[in-house]
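Single chain ahead, by itself, as structure tokens, in the form predicted alone.
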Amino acid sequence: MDAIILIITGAFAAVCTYFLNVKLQQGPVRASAALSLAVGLVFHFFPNLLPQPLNANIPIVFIGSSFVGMVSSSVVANYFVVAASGALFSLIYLNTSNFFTGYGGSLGTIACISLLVTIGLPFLAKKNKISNGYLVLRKLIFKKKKH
């Protein structure tokens, strides 16, 4: 049950930063910040609101959850995939916290795991399965040499 609400947790402050974000045009750092802000303070005033590891884990899930949330709205314009990422940050978190203790920055990490995972997974479903960057890279590995 901590799990599932972690996951709707990193959905939700995806979406809520975002929102922040591309809507109400405050800005990625300025959205992010306050409602991580906003979410630390709930817990840090009222410690028992929720049991111990939820209350432990909500804030740094959100806090992650909302960098996936700061993404711009040219490379992502779906509130849909924002949700999926911040779930599947909740997820990443979840599985490899362990993993990650005393490395710093882990949180952007896993939040920039998530998107990339989320942005890639429609080009994996395209029948020719070739992409705009590949295209490009290919571009630049052949491309003919002037003399």
Second form
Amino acid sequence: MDAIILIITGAFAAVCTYFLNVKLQQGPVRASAALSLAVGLVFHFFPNLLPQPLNANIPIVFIGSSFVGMVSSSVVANYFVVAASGALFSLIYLNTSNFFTGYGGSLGTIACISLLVTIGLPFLAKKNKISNGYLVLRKLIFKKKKH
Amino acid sequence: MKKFLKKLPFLLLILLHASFLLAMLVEKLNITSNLIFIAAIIILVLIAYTQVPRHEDKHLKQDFLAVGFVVLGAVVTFYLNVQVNLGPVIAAGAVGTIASYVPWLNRQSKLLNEVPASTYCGAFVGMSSPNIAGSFMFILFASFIAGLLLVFSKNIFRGFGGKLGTIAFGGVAVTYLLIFLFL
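Would you generate the structure of this protein in the form predicted in complex with the partner chain, following the form predicted alone above?
Next comes the full complex, and the chain you just saw is listed first.
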């Protein structure tokens, strides 16, 4: 149950940051930092808002996932992809190794990896990036139709 | 030689991602579902690397001033995080929010426009826990390395979320490794 809440938090944080960053044009840094500050303050002043493991983890998942939302619109232009990356961020965060615990920037590394994974998914690739083989095939079909 | 130097930051970032994923893989090697999950991630990340666009901007002397902002952001964040005891999230959020308003001082200034990203990168270094970063000297050195990495990786991963975090991770990991090896 906790894992599901954290995954939803991840997707929500990424989409919110992306919305603030791209749609409201606040820039990536302000979008991520201001939202995380707000969430961090809420959980700092109301420590008994949620049961303990969630209370400690939600601000961390939120700030880490908001790094995913810092992506520029020229790289990812789809809210679904951003949400998927945010959810994947939480999944990797839950399975991360103890070796790098406490290293500054490890959250950012997870964010970068989860974003790269969704970019690497072939069926989410941009439509204008048609491969050469597909273009040749299409030419052949259209020529045949004209005859 | 010059071509190799151009590729070096890209290889470094790949190395950082790889070491992070390998640590995950080694720790839970005996759980099959975990193994499949991480293997899928590694394959997809490798595919994504081939699609990362590269830019060809020249490095200016000005760019190296960013290193100063990285160090500043790291020290302030670490102070708020550990000495004031606010925790990493609030510390980094506060530093990032303040830094994002700096360009308002002078919109024409190119230097001031660089401030938010570099300070936020430093803030990630300052998010380190006191178990890893024992002193301010550690943070100073780690953020200096992260700043240099930030300047040299100017042309790659532009606009990718998590780029700043990976760079900060690089700074901390390299510093930790150096201390582990030589001290």
